[in-house]
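What follows is one chain in structure tokens, specifically the form predicted alone.
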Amino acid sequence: MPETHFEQELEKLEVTIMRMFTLTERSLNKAIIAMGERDDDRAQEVIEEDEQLNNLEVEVDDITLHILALWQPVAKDLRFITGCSRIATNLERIGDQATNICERVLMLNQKPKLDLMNSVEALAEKALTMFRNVIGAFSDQDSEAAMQVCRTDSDVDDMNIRIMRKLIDFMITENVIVERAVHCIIIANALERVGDLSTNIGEDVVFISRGINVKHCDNYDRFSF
């Protein structure tokens, strides 16, 4: 049986969704790479490759928008069409902040590495973890999987924290360091709010896939599927 204009809709929206996630996934992991390796070049790629991820969000919207007025979906439909817009919107921003630690590491890059950038890279490979978690649960509409990202988001929490003060100790001590640690804690802000984008889009997947509403829970153990 030929697919609907509906069905080649809502085909084309997840393709787009996931052209976004794989551009998201690209640029946080070249962000990384780029302050493990201290690499400029790398580093500019990510800046000036934004745009992309600006411009599929903005199709994301017209897909969205043509799908609701077009068909007024229901039901689960219309729960994968608003969550894919939600997660456009948390990708776009998961793309800012891989811009934003780059511009932070082509800083750093000028003056000699900071002992504490090892604790950074770990939380960078924390983060990444989850996000590149989030991509799988979401192309499986793996509702447990979302839920085990959302869980994972207190370590990062707490790994943020403790690097912030050992870089807040540090500065104490050693003020020749300050300008290099600002941009060290700003990098790690950056990273942890990755986690929390990849929470939110958790968040989506479990709406769409379970019609659950788990946003801003406290206690994501209460859920099991």
Given for the second form:
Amino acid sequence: MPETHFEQELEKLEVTIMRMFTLTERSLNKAIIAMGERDDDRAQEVIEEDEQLNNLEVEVDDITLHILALWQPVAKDLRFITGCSRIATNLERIGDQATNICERVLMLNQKPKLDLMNSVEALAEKALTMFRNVIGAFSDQDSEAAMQVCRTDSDVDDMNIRIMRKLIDFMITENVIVERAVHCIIIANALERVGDLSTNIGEDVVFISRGINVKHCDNYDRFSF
Amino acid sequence: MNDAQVKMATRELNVYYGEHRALQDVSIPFYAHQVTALIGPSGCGKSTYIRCLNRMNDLVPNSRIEGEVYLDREEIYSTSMDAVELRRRVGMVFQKPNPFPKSVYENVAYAPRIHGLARKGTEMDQLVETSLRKAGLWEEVGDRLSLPATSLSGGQQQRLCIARALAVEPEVLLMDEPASALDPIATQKIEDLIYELKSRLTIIIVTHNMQQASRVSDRTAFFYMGEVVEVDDTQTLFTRPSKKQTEEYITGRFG
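Coords for the form predicted in complex with the partner chain, given the form predicted alone:
Once more the chain from above appears, this time first in line as the rest of the complex follows.
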């Protein structure tokens, strides 16, 4: 049990952020399954559930503003509160990317599956793993695990570029697949954004636990904890 | 690192009251034209410490001081240092406003007259006005200089005490919880004044109010049980303190 009123407020914030993490992970996972299994119903569910994440982001805004105004926190408490505020924004955006993926899945499902979807599914697994790892890093306040997530972002970027090149080559030779290829590119880009947003969260975890700002860092290997 | 000039410093300062060691090996540099806040729980030694900086503890029976206190590299406890001149150079403002039972004018003129800083009446008038302006009080009391100082509000009385300290043109101003007895508006005026005064002075302030320390100071020292736990730039100390004890105190986990 938290000992003080202030600690109760902090716990409320943490619980709300963890709910956001849980819902975001569920949406992203569902979107990826919907893509692999060409499941319209599941894709539709993700689109409809996005509003829950939007509402939770507003709730986090309210809680953080309330704590800042009433308690004037400092040190790790201040870092936790401002970090959670940024994390909530990133989670809401990951939810938006899950919705974007599902909107394209619904369009792709109206036509035969492209062979190149296997590469997109591999990218999806990588992005989902990054996101799951950053959830663990946040809940354990593990800055090294968070940095490891940041370091893997370049792999996701590279996979996305390779997929785009393949799809462009394909579109040049087979113009019948252009519409589906465009949907695939948008999905791959959405997954690459999930990697970026997970990296942002990883950077916030480092800030919360260590007080070090590693944003926009060229080389995450410079930091080890 | 801090490139500013060190105006005052203590080196391994120890203070004893009888057998009790109230301060243990306290070493802090105070940089010119900066505000340094001293924070810590009640009884941690911060008021004892600030009183060493202009030898106010000389007046406490059975007290003993070891270590060194420097003002511009001159040891203030050396026999060559005149305590009266030291207290002119290192002024002090206390927790509760303590104006003399005299007029507003006489409160400010008293010390300059003793120190012979203004001879003619017009010089003294000018000095009183300048001091009251520096303390942000002239606009409020300039036309009421003959009124008893005790008729002013608490916040005005405290600024009068600051004007009184400024009248002898100190180089360092010590402030022992200067706003703790004041309402939020008067407190804000004192804090604004501290911000303005640091361009002329080096300021050392004891405060129980953590937000005040973070608002007004450039550097902060955290005291606990007679020792300095941590001294750092205020922003660093309040966002990522290096010591767990500091973190626990400023976040309200103990103290």
